[in-house]
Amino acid sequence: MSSEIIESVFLTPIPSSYRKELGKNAYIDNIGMQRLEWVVCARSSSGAEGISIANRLMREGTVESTLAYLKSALLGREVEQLLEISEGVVTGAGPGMDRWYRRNGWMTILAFDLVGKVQGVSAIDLLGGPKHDSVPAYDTTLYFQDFLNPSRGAQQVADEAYQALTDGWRAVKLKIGRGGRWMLPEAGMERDIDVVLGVREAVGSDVKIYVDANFGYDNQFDLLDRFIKEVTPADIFWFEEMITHSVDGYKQMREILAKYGSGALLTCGEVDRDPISEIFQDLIDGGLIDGYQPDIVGHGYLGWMDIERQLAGTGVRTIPHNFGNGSFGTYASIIWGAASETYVSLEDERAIPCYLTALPEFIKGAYTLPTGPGLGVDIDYSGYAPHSKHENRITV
């Protein structure tokens, strides 16, 4: 690689819209039609840009502070510092570089593409080479979509669904734990029941469903045991998030699934800031998960690196979280999924990508794999010209 440095970097807030109002979950209110994320850009001195986002460093910081980390962490390096490779395989940070990564693991995302990019490669065989060859990927827009139509009530989650399949998913993901918050707790589990067997009918058999309750059934084990038994019928790949994490109340969820012969998945661990934190290693451990979600950009690859070195031989899936990231996450999304030998499917938001490039073809339920070098995507310059107002950015 040729000693080049990072000569500017440039953060801008800029809107990420959706393709419909997104309702409530168990606990949170309206997510509706847009959300924000906060591009980070470096470029080197051949013109070569690394891209990322700073939403998790932005939630408790300012764009003063978010600009003063960059600063010290990227502006003036060089850019073959920021990872360490060995055979064309990243095996770690660069020097110096872990404890700018360590919190903050979108950053390594922007690395990984701005080394690609330099060095001409894909991401993905920085990460060692394709292992599949398309990201399966699931719409997860279907929150309590019922709450903004009462007068349709499930119906309005089930015609939802099948415009996704309509649209070319191949598998959704339904909010559920409407007894939570938003409704008496044996309503709510009624309503989640009416939702998940109408979309089944609503989309075939062919269609997976993944369920995610953002722990609406805690303290609930009898209506959880009901809802399992009413939804097994209706063929669930996922249980996300049923309840807060705890060895009992896994295990009472594995007696459930085989009281009901449910071959279904139980999953969690979006919530895992310190992966693998401790109670997440006794869930492994024990047998008692089978999927493990923290977030992709909030760790980045190189710590989804070492949670996958954490888990080998354990049986546990990769299925990282990515609901937030907007556009951003997708194509991140995409490259960590292609190089993963576990993963199972990519959380899609089907944000409306406004100053990026076109992502990859999407067939039957998959993305395609990119052909460019680092993450296979740019700026679309003209896409960001009108963002370009908000833009701060900081040079040698």
Contents of the next structure:
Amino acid sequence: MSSEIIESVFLTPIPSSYRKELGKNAYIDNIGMQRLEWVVCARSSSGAEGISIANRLMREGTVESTLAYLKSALLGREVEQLLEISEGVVTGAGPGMDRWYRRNGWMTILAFDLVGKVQGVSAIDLLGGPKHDSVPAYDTTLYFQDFLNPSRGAQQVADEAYQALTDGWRAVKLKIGRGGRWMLPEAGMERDIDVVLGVREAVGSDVKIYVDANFGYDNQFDLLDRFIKEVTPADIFWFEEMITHSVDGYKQMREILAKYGSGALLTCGEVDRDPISEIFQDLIDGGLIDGYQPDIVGHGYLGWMDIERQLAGTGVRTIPHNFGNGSFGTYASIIWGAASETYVSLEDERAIPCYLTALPEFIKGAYTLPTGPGLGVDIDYSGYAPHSKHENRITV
Amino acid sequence: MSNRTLDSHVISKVTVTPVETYFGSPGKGRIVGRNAKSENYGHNQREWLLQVTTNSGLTGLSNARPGMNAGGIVDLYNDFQDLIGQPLSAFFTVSDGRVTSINPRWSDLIDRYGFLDVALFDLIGRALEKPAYSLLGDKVRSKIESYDSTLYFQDLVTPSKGANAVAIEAMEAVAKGWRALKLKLGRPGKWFEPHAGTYRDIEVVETVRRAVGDDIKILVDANNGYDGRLDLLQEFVRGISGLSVMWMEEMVTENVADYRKLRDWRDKYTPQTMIVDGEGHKGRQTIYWQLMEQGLLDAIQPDMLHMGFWHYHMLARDIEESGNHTLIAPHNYNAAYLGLRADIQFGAATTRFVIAEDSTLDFELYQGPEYVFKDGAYDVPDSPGLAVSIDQELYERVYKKHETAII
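Now that you have shown the form predicted on its own, what about the form predicted in complex with the partner chain?
Below is the whole assembly, all chains and molecules, this chain first.
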């Protein structure tokens, strides 16, 4: 491995499509049917390829600035420099790499993939080995679908949840918080309740239901209280981002859950760009949240290894956010989910893969573990070909 | 006289309702892609239908989307409470069938929510049995040309087709009747390597021109995608020489020095092409006046629904009085059906009006049969107000579930 260097890197925008249109959440207008994955692929001198997506860098940057970044960070670098490894397990960033990974955790996923492929080992093993036989996933595409089909109202969400069940999912997440922006608060809360109860009726008692308000109940504790009261009989598995993170607010939520006998988890943290930042540390230390959710690709494997170390002994579980990471995010999440002791469930936006080799098998709502080296996935160059017109390649 | 007639019509109800439609059909429509700075626009668009109803049974329509984009339904609910109980005479002075001034009591609200005055003009027109345009002035044209404004970076939506992806959709627009098309450019800004983006921008204009022929107007809009790259902007302007581009819009963020260079290159390479800008502001900001005064801006483009009829009319008057030659081409992309009808009414009475921005959407909810679209232009109706009604049965059955009412 000592002679392996990264000889070329390409950055290519590839549209990934959903199977249906995704509507609004509590504060963002329609998500739509298609997102772009900014695929980064680094090829070493032996032809091994490490893959990731640079969506976060492209959000603020440009192709020109991202290429400059990739050139400095990766091009010509020895593969063995990417990660620090001890007894087959990654312990940290390779020499000099920390500065490149700090704000670009997605690059660490590429590093795990490339190092794994060069060494012929799975990224799961590089993370310490599998802790589970499979990785459960939830359908996260149940947005405000009632706004797309107003005549059907809450029933539209119930129908789509049932479709997810038919497609094999055993857990679904419902976007709620309609009173945050698009409806008057009380009317929004009532629709939220109708949606949750309608979905429970549609999918039966064996399917897990998570709800995510994207802070849509901010400053509406009376309505939040009523919402939790009404949906507790529907056996909600977790309540996510019901309000903006604050110690007082989460104390109140704990009290509301206790009042109605709900055993649901409280989760949040996807907005934490510098985990674990002070307010979330306070929530963790105070026993006020049960799951923590920074983005899997945004923070990458090294970032999440660090987060998991800090969460050890707190009882707070790892539930990385994954929405917006397209088809690549599913692969990246499976690896992390397999290796994380306290992992709960993979956020699956069910993007249609078009440029990667096949996903691991999906059985009874969970992905089996990949068996190949690295992430266990490669570029499928026949699927990639239509997108190669927009490839930006830099070489040594 | 007019105001006395309006006294008897008192606002009794205001509703706001989301109405969704598609560039095509639900689930199958085409996706409108990126521009120079934003992610995919998507395959649908929505109006937030504003209905202002009087105790006399009249209803004025507008699209409250600018208000929803800026905030939420609660803001509109709170801010429009004061409208209830107001007679139609409260908002403007109307004399001999013309709106002649705005009541200062309401100028702040109407300035903040320009779209509100579209509904008020609709109501006043209905109450006086006059078309909305006639409240501003005499009809100066009976047809309003419009351009298809949905040709974004379609090459990134279907990468395998490259520039042809735009040309294919341009031809579809022509087949549907449009005679003017706007192409989104500015690929160097974010999504492409700058030189490759410039090359693709030129290629798109060339390919579309070749596909649609010489009789179709081509407009281009870079959403400031050439900021900081005047070298590439010059290359682009040189590249479109001979392609008969009607206007170049937002090639760079407006500033006098860059616009002088742009004008020089325009004069050298494509002298018939207009330079247009100004969608983000209401037109009276210093930079636009500076550009106008220095002959660097051929048309200004504040948004129709942000401005509303009255403020836009005042801007047109200010330009007239200043002696500048700048024309008016309202931005209207998010305005969908009702915003386009407002644009048509405004254009009917505004000499400086150039062409209407058309997001090409059809809503089954609205009925405006007098707006006949033929050969790339809409007829201007002479029925009262905006000359649009809604299908009540459909509204009750589909949309009313999401209605927010202020009574």
